[in-house]
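Next up: just one chain, as structure tokens, the form predicted on its own.
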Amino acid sequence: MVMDRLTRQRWRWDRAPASAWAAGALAALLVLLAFATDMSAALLILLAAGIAFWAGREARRYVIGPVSADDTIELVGLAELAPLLEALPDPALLIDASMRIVGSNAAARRQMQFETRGQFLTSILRHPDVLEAVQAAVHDGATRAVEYEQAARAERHTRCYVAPVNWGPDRAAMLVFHDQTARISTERMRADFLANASHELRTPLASLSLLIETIAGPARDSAEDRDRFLKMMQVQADRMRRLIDDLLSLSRIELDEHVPPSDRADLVVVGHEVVDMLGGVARERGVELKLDAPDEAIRVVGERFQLTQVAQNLIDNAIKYTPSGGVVRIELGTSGDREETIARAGKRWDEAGRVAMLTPAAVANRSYAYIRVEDAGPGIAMRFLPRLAERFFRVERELGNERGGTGLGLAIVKHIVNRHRGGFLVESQPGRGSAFAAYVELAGED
């Protein structure tokens, strides 16, 4: 209801219609006749009273407005609309003419991290296009839809629908936020997949075409040459398979990167499983894997499958660059806050170059667990460290010493760790080796 009760209102006789004036005059004339006539006086007076009552009803229909603060129609305030916002599944805000928040739903408070009603909109949202749309809705009654990107570690795209709300004499603006991140991420994923796949698949496809032509031509009659070229074709086919698998894996990770995981996983179990999985590969290359992990569980906030991918990619990368007879060291541990974890997991070698490829936001009372993987390879020059997590970047390609691989392993690690709101570090010293460390949030007591 717009009015929950109707209070006293002062009549505006100067605004009354002609019918009301005529009825009043007729009532007065009948009263005079009643006094001048002996017979039927009572009947005339009764008729006059009825006509006067009707005249009063007509006059009340045309009250123009209150003339004082005491004689007003009590309207429901804008703040009383707040419970209606809770029915909306998307975050929603109600903003008054002074740009203050007079209503919100739980989804908005959870996403924008505020509690107090009455604070200014600019305290939680500062995008100029949205603020301009709110002003236009409040002052001009305009409806707009604004799409914007939030500056956060995990890229988020939002479409804000701004519409005016007229409630009695007041006007407000209703803001409804729709998350567009999944849709835009899907579109970009498709575009990136096509671009990257077409670029990276060109080399093995060209090699396969050349080998097929060779087998069909000069090597047609040589069984030895055919076997040798068929093995080369198998290598190129395996390379394409690994490339497609990594591209699909990276695309799936990026699609959900804006949604942090809520599961729990034991990092110690993950470490032992991956070491057992890659033990055969390490032995074939003459590399020893040494795992340093506590006996008790290390429970972290994260998806077990993706954390397994992190450990597998880091250890596999270390095996690839460690020469025969070398040792790959894997360390699992816990630490305190972000700065303590960075110092403990990523600053071991005094003469090493260091880069933080991913750093989480500083959050009070948050502790981390880490996995650190050291290889015994040749090390990486400082100029290459910032680019290690780029897609398809390989140091050996820059140095003209191609070792194979897709160049997506560290990019996958970075995106998984970013989804887990963790950090990713590297330190490397030429002649000593490289060490990569990833850390994620420790799980609290359930």
Contents of the next structure:
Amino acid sequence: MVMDRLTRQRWRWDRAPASAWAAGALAALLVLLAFATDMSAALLILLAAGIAFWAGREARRYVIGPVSADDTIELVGLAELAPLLEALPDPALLIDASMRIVGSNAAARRQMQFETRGQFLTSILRHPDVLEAVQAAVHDGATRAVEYEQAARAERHTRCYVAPVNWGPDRAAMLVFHDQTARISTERMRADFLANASHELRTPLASLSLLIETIAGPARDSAEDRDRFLKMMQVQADRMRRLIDDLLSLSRIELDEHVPPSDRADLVVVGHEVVDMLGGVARERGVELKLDAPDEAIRVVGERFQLTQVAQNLIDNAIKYTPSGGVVRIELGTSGDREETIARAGKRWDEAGRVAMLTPAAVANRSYAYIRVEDAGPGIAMRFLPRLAERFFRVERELGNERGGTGLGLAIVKHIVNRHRGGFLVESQPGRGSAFAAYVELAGED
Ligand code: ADP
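Cool, the form predicted on its own is there; where's the form predicted in complex with ligand ADP?
Then the entire complex follows, led off by the chain already shown.
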């Protein structure tokens, strides 16, 4: 069978179109007629021969040509290839030896915006590597994959697979375009993240090394200096521990971010728990925590531990930025749909700058519960609001006065809320304070 394919051409009568069969039948009828009517027999036979020749040519288009390489695709007429092209999810084109588009699928027509079959490939794609690969496929039967970038279309990366296709006696090339943008940007993000994380860890590590050298050297004989430097070492070690804890938290959350929680939790219990937990820190700093929560439970769809992390990060930040004597207000409440919740939890101050760091898809008949944490801190300038939930972003670093935060707390909040298919927003007014709000789906009666 393989030998047969490789050595000889075979007629595929079963694949001949109806037009070829009809022409053949007509030719046979004419021959019969020629025998019956003497007079114009010669003329009729001549006509029959002409039609038979045309029928033969029609049928030849449906002959399988000899296959030269294993990766060459067998093609029996463009008409038969059309459903195959259409079935591909990626844009695909069939290009003949004169570089004309002779076949395409819906994805290609949509994305590449071309009108007619027969148009030259160069009218929609000019990348020299792709054109060269098409030539190589058509003339040498070579298969290639070409990766290229379309700067004009917001940095899209495409990999184009070009394979030779035998088409009767001619060769054509099949092009399949695979979008690589998402893969490349994920790889880039991963590399950036690794570089940032290493850099963040290296800073306290460098301080630790320096302090160890100092204790072992110049400060060796002074007990007072040693104590002072040991305390400084403790601060740096704590910072490293916080960074590692936050990084581990973030990676654990990301692992199951695509699986929404199915548990139920009581937001009121979570709120009281976190306020009790952080009460000591707040008192130490002279900050008052005021919790405004209903007496009855607020049942939400969510994982209690993760919701506790959300409340803890927001309240912890609020305490950190509120000056001594100030108040941090924590409000827990229920609301209606997405728009109503955004208005209730995040639009209270007339002159504040606002950013929604995460907004869930609109879902009919869904109600939300929210936590709003309001501080009396310095507020955050509007230009920084959109970047707050970026990993490692710290307003203080931008302004040149580091305070020792990791810049991961709000990123953790955002990822948890995203897993809960909820929303996260901030409003802030320099001089008045900042308010962060997170909202998640209310649990129905069950
Ligand atoms: P961290 O607080 O550990 O630095 P976060 O991710 O929690 O990290 O916060 C990121 C940055 O956002 C902080 O470094 C700070 O600059 C700013 N920020 C967060 N919360 C507040 C707040 N309540 N008031 C003022 N700035 C804040």
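The structure presented is a predicted model; accordingly, all values stated were derived computationally and were not measured. Note that the rigid core is defined as the largest set of C-alphas that superpose within 1.5 Å between two forms. Positions refer to the first chain, counted from 1.
In the core-superposed comparison between the two forms, V301 has its Cα shifted by less than 2 Å.
With a cut-off of 2 Å and the rigid core superposed, G346 has a Cα displacement that falls short of the cut-off between the two forms. Annotation for G325: C-alpha shift under 2 angstroms between the two forms, rigid core superposed.
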